[in-house]
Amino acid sequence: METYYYSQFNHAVVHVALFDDVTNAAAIRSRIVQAARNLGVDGNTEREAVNFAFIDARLISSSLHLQTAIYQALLSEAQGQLRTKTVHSEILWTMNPTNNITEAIRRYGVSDESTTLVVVRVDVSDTPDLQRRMCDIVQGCMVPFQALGQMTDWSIIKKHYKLYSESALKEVQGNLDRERSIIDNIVVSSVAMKNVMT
């Protein structure tokens, strides 16, 4: 698990983990869906127990892609210009190509064939035995998050951000690593300018 600390954003603390061999991913999305549902003490208990965002890690093209992502939603929520009901789906929304939430939510967020995962924990202290309440969730094995790259799948990346037409790709066809740089970047940007863009 890694922890960034954000001094700017009320002394913000974020954890995030890698998870791989995922194999509860529907009970997880089921069960963040009826948490969302409950009322009452047992709603509350509910919700804060899934409070993560849960991300598909085949979309993310980097460490920077992610970190971006955690930077501009901690940035509208210290705004107050959340668009979406808390930080974490914040997080979602800013991923997507598109202003959608419904979409960000389908496409970044877990679904019941996710077998890989980033969880996500927004805070603004340190969270004692969150670790383990990650693990208590998510049943796969947490890796180290230089495996990422082994997880991104560029294909779906390249559709949902339309990139198949993208003239800086043709230039480089055929030569993998400096393809995937490109459409990182482009990624990347696309994340950092979206709150200016909207």
Second form
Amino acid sequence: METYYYSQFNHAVVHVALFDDVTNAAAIRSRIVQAARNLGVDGNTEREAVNFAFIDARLISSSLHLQTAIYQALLSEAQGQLRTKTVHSEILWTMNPTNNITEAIRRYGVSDESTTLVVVRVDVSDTPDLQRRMCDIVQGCMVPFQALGQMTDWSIIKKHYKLYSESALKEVQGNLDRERSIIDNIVVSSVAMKNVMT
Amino acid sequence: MLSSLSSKPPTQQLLQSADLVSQGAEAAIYKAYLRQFPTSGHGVDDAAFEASEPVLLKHRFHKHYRHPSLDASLTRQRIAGEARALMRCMRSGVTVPGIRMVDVNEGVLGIEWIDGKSVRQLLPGGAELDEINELEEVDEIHENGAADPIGDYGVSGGRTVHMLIGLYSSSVDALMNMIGVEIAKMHLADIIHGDLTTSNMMLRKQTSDLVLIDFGLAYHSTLVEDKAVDLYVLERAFASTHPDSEPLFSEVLNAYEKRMGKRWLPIKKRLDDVRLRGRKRSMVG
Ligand SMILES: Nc1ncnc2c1ncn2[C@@H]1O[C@H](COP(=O)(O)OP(=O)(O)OP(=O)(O)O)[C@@H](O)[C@H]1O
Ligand SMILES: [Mg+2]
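One more: the block was the form predicted alone; return the form predicted together with the partner chain.
Once more the chain from above appears, this time first in line as the rest of the complex follows.
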């Protein structure tokens, strides 16, 4: 698990963790759906239990990609300009190149087939026990963020960002490392400038 | 949740903690970190202590003589325009800084920090006074025989460029070549920079990439005229900043020509026109 500190956002603390070999993705997804529907008191407890962003790790091109989406979501929240219900869903929205919220959650959120997950939690101050709470929900193996590189599915990312005939990629054809770093740079930059893209 | 406290907006706080790099008429430039290190070590793993990369913040501040709502929309347009030009460059394979943060409400664009020097600082005539010491230090290294194999570069006219540039493992010729190639890639994508000078290009330290910066005046155009003027602006910048720059600039044009292929000829013709216009204007003015 990693922890990011932001003094400019009233000292927000953000915890992020990477899970491999996740076996209960479908169950996590249905828990999130149920919690959103359950409006009673136990609904509150359940909503708090799943109050994280669960992101399919295949769609994340680098730690910087994740950090950039978190930053823009924090900014939108602080300015009262969230397009989605919570800062956590805003992270998913920020990652998707289109403005369609349902599509963002379907593409970037946990799906029934997910086996690798990034879990993010935004708090106003350091909250104890977060690692345990993440592990309570996700059945899988928490791994260091360096492992993200092996999980990224570059072909899906290329499809979402329509990166086929770009001259930037043609120029480095055959050099996989260069190609990936160019894609990452485009993806990170697109996330950062989503508000002014069109 | 985070907006409930009535403190200063986050980006203003970020600017307050940032280091001012330069102050222009349109924008202030800062070096900043988007997040901080933990203040106490307990219960935090090592990864959290990893340094985050610095970013460059370009703050287009309020113009008090403009009506506030007009000012806000102009600022928004400028920032959006610069970000979109950078994105078009990136997709076209032009080496430019990546975008890291955008806050149109506060008028701030955050881009990748390029660790390196501007071409202006690397060429003779361009170094500021406080950089001369640095140049001399490098000369000493060379005199002591500990220099890298590139050493000094003879540029025509007998002038020798003492190689601060040697540290960047690039020769002046190679540098001029890279400039020509990057501008050609940009023009092939129909992007006009609008302010090509040797301070608006940097040589990255680790990789020796040439990086074009400052797309605040960039725009989209297919016109030969706009591309020719873009080149002419750079030619004037070379001439006014760097002594005996003709061979340098022709090296830039050589590389540009190679990359542009058959598109070069009309641009060359127009560049000659533009030069003529420029000369006439300076004779009159
Ligand atoms: N991405 C970057 N990384 C590091 N330094 C940079 C970067 N971008 C710009 N700089 C430095 O800051 C200076 C000013 O930046 P820039 O040209 O983008 O702004 P500007 O408002 O046009 O300023 P100026 O009028 O001085 O050109 C540059 O000349 C360069 O030395
Ligand atoms: Mg500039």
